[in-house]
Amino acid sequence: MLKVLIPTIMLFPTIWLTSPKWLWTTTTAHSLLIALTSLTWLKWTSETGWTSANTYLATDPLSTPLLVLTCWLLPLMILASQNHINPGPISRQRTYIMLLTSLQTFLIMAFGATEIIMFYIMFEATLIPTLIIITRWGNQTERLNAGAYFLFYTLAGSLPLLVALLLLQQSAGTLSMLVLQYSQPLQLNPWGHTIWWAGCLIAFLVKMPLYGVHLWLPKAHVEAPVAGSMVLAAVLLKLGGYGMMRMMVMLDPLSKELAYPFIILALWGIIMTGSICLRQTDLKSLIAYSSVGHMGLVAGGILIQTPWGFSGAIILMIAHGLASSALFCLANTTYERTHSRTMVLARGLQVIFPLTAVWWFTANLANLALPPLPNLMGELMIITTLFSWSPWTILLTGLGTLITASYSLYMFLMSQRGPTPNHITGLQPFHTREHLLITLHLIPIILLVTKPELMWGWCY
C-alpha cells in the first residue's frame, strides 16, 4: 500500500516546488508513474484474500480494481484540465492539481482501509476537495447551488451511517473488516434493527446514487469542470457500491425482506433515467443521467447478494468508470471549442474531426455495452442473477438496455452526424493531448476483455 500512498503524498511538495514551466509535465509524469506502480497490486497471491502492509491498510480482490482505477485516473484528470486551467495564475494552477492529488490520497485510504470507521472518515473527506473543485472551478454561477445540493444530500445520507457504525462498534467490539465477518450479528429489537439496517445502507445509496436521491448528481456533473466530472463519475460513485458490498456481508438476515423497496427503486430508476436521457438537450447532463441508470443496475446486483450479482456489480463499476469518464472528456473537448453544452449547436462534427468521431463511437458503444467489452459482462451477469431472483425483472432490465441503446444512438447522431452548421467550420483542430487522453481511457477497457478475472472480485 505504502509504495503508492507515499509517492502520492510526495506529489504535494512536487506540485508546490516545481518551476511554473514544468508544472504540468512533472505532475503528469509523477502521477503516471504512481499509476503504473499501482498495477503491481493486481498479483493477489495470498490465501485469505487480504494482502496487507499492516492491520489498517490492506487490499483484497474487491478493492484492488477500484484502487488501480483511482490511481489510473489522476494523470488523466491532470491531462484533461491542462487547457482550461492554464490561463490562470500559477498558484491557482498549483492549488487545483493539489486538490486532485488530495482526492486521490483520500480515495486510496478509503479503498484500502480495513477499519470501517477509517473508511467512513475518508469517505467523508473526499467531499471537501470535490466541493472546492465544483464551487471554485465550475463553469457557471449555478455551481454554488450544485455544490450545496452535493454537500447536503451526501451529508444527510451519511450521518446516520456514523451512528450505525458506533452502535456496531459498541455491540461487536470491533470495526475491522478482517474480524467482523466472523462476529455475531447485532441483537437489537426488530424495529431498531430495521432502522440500523437502513442507516448502514442509505449513505451509500445516496452516493451511488439510487433513483430518488439522485438529484444532486446531474447538477454536480453539469457544473463541475472536466476533472471534477471525471473523478465523480469514475471513482466517487463507486465508493457507494464498494461500501455497500462491504456492509452487506454483515447485514444478513434482514436484507432478504428489507432490500425490496431499494431494488424496485433501482430497477425503476434504470428506465426513468434512460427516458430522461432521451429528452436531454445538454450533453453533460445526458451522460450524468446515464450513470444514474448504470449505477441502479449495480445497486440491484449488490442488494440481492448472490455471487454473480457481486461479480457483475464490480465488473460494471470498473467498466462504467472508464467509459463514463471517457465520455466526459469528449464532451469537454467539444465544450472547449464551442463553449456550449447544447447538442443542437454543435452537430455534424464528424466531417471536421474524423478521428474524434471514432473516439465518440467507441466510447458510446462501451457505454451501451457492446458484446466483447466488460460493460456487457457486468450488465449480463446482473441481469441474469436478477432474472433468477425474480423473472419479472427481465421486463425492466431489458427495457432499460433498449433505452440505453437508443439514447446512446441519439447522442452520437446528434453530435457527430447531420449537416455541419456554418458557425463551427472554423474550430481549432484536436491536440495530441486529447487523443492520448481518450486512448488511455479506452485501452484499459479493451485490455480487460482479454483478462477479466482481474475484476471478478471475491467470487473468482
Contents of the next structure:
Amino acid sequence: MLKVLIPTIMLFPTIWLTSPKWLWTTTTAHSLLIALTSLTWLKWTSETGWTSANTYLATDPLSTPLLVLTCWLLPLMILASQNHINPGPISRQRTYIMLLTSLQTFLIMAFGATEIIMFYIMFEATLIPTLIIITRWGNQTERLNAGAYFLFYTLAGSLPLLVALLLLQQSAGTLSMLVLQYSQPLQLNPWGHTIWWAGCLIAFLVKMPLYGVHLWLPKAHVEAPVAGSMVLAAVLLKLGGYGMMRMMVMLDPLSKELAYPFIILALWGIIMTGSICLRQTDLKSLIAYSSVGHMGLVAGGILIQTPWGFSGAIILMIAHGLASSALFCLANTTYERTHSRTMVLARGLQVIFPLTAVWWFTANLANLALPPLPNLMGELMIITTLFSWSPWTILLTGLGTLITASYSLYMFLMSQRGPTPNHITGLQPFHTREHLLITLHLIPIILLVTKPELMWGWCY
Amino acid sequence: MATYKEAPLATRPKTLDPAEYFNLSPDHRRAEEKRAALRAQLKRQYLQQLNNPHRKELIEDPALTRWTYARTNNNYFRPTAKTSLIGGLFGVLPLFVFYVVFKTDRDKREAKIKAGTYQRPYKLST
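Previous: the form predicted on its own; requested now: the form predicted in complex with its partner chain:
Once more the chain from above appears, this time first in line as the rest of the complex follows.
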C-alpha cells in the first residue's frame, strides 16, 4: 500500500521543484509510474480477502479495481489538462496539478481504508480539491452555483452518516471493516433503527447519485474543467458505490423492507435521465445525465444485496468510469476547438477528424454497453439479478437499455455524421497527446474483455 | 412562362406563380427590395468572415447563442394545473405504482417460499 501512497505524496515536491520546462513531462511520467506500480495490487495473494495490509490501510477484491482505476486516472487527467492550463502563470499550473494529486492521495486512502471513520474523513476530504477545481478553473459563471450545489448536497447527505457511524462505534466498539460484519447489530427502537439505516446510506446515495438527489451532478460535471469532469465521473461517483457496498454488510435485516423506495427511484431514474439525454443541447450535460442513469443501475444492483448484484455493480463502476471519462475527454477536445459545448455547432466532425471519429464511435459503443465490453457484462449481471429479484423490473431495465442505446446513437450521429458546416473546416487538427489520452482510456476497457476476473470482486 | 402548363396532379410551383411577378404593388416591391438588401448584407458579412485566410476562430452565430441560452436557462417553466398533473403522472405516480407492483410480487413469492410451494425456475447463482 505504501509503495503507491508514498510516491503519490512525493509527487508534491516533484510538482514544486521541477523547472517549468519539464513540469508536465515530469508529473505525467511520475504519475504513470505510480499507475503501473498500482497494477501489482491486482495479484491476490491472500485467501481471506484483505491483502497488502498494514494497521490502517488494506486492499481487498472490492477496493483493488477502484484503486487501480484511481491511480490510472491521474496521468490521464494531467495529459488532458495540459492544453488549457499551460498558458497560465507557472505557480497556477503547479497549484492545479497539486490539487489533482491531493485528490489522488485522498482517494487512495479512502479506497484503501479499513476503518470506516477514516473512509468517511477521506470521503469528505475529496470534496475540497474538487470544489476548488470546479469553482476556480471552470469556464462559465455558473461554476459558482455548481460548486455550491456539489458541496452542500454531499455535505448534507454525509452529516447523518457521521452521526450513524459514531453511534455504531459506541455500540460495537470498533469500526474496522475487517470485523464489523461479525459484530452485534445495533439495539435501537424501530424508528431509530430506520433513521440509522437511512443515515448510513443517504450520503452514498447522494454521491452516486440516486435519481431524486442527482441535481448536483449535471451542474458539477458541466462546469468543471476536463480533469475535474474526468475525476468526478470516473472515481468520485464510485466512492458512493463503494461506500454503499461496505455499509450494506451491517445493515441487514432492515434492508429488505427499506430498500424498496431507493431501488425504485434508481430504476425510474434510468428511464427519466435517459429521456432527458435525448433532449439535451449541451454535450457535457448529455454525458453527465448518462452517468446518472448508469449509476442508477449500479445503485439498484447494490441495494439488492446479491452476489451477482455486487459483482455487476463493481464491473459496471469500473467500465463506466473509463468510458465516461473517455467521453468527457472527447467532449473537451471539441470544446477546446470551438469554445462551445453546443452539439449542433460542432457536427459532422467525422470528415475533418477521421481518427477521432473512431474514438467517438468506440466510446459511444462502450457507453451503450456493447458486447463484449465490460459495460455489458456489468449491466447484464445487474439486469439479471434484478429480474431474479422481481421479474417486473425487466420493463424498466429493458426500456432503460433501449433509451441508453438511442441517446448514445444520437450523440454519435449528431457530433460525427452529417454535413460539416463550412465554418468549422478550419479547426486545429488533433494532437498526438489527445489521441494518446483517448487510447489510454479505451485500451483498458478492451483489455478487460480478456480478463474480467480482475473486476469481479468477491465472486472470483 | 405563358406556355407553362402544370402536370395534371401537380400544383404550380411558387416561383412560376404569375401573382409573384405581375400586379405587384410598389409598396410590396419596396419592402421586398429592402429585405433582399438586408439578406445580401448578412450574406456578405458571413462570406467575408468565412473566406478570411487569417481567421482562426469560429464564426459566431447570434441566433445559435440565443437558442442555446433559451434551451438551457429554462425560465419558461411555470407550475400550472396541467404541468403539475404531468409532473405527478410521470414523476410521482410511477414510483408508487412500482412500489405496489414489486411489493406484491415479492410478498407472493415470500409466502410461497414459506409454504414450501415455490419452484425455482432457473439455476442462477443469485
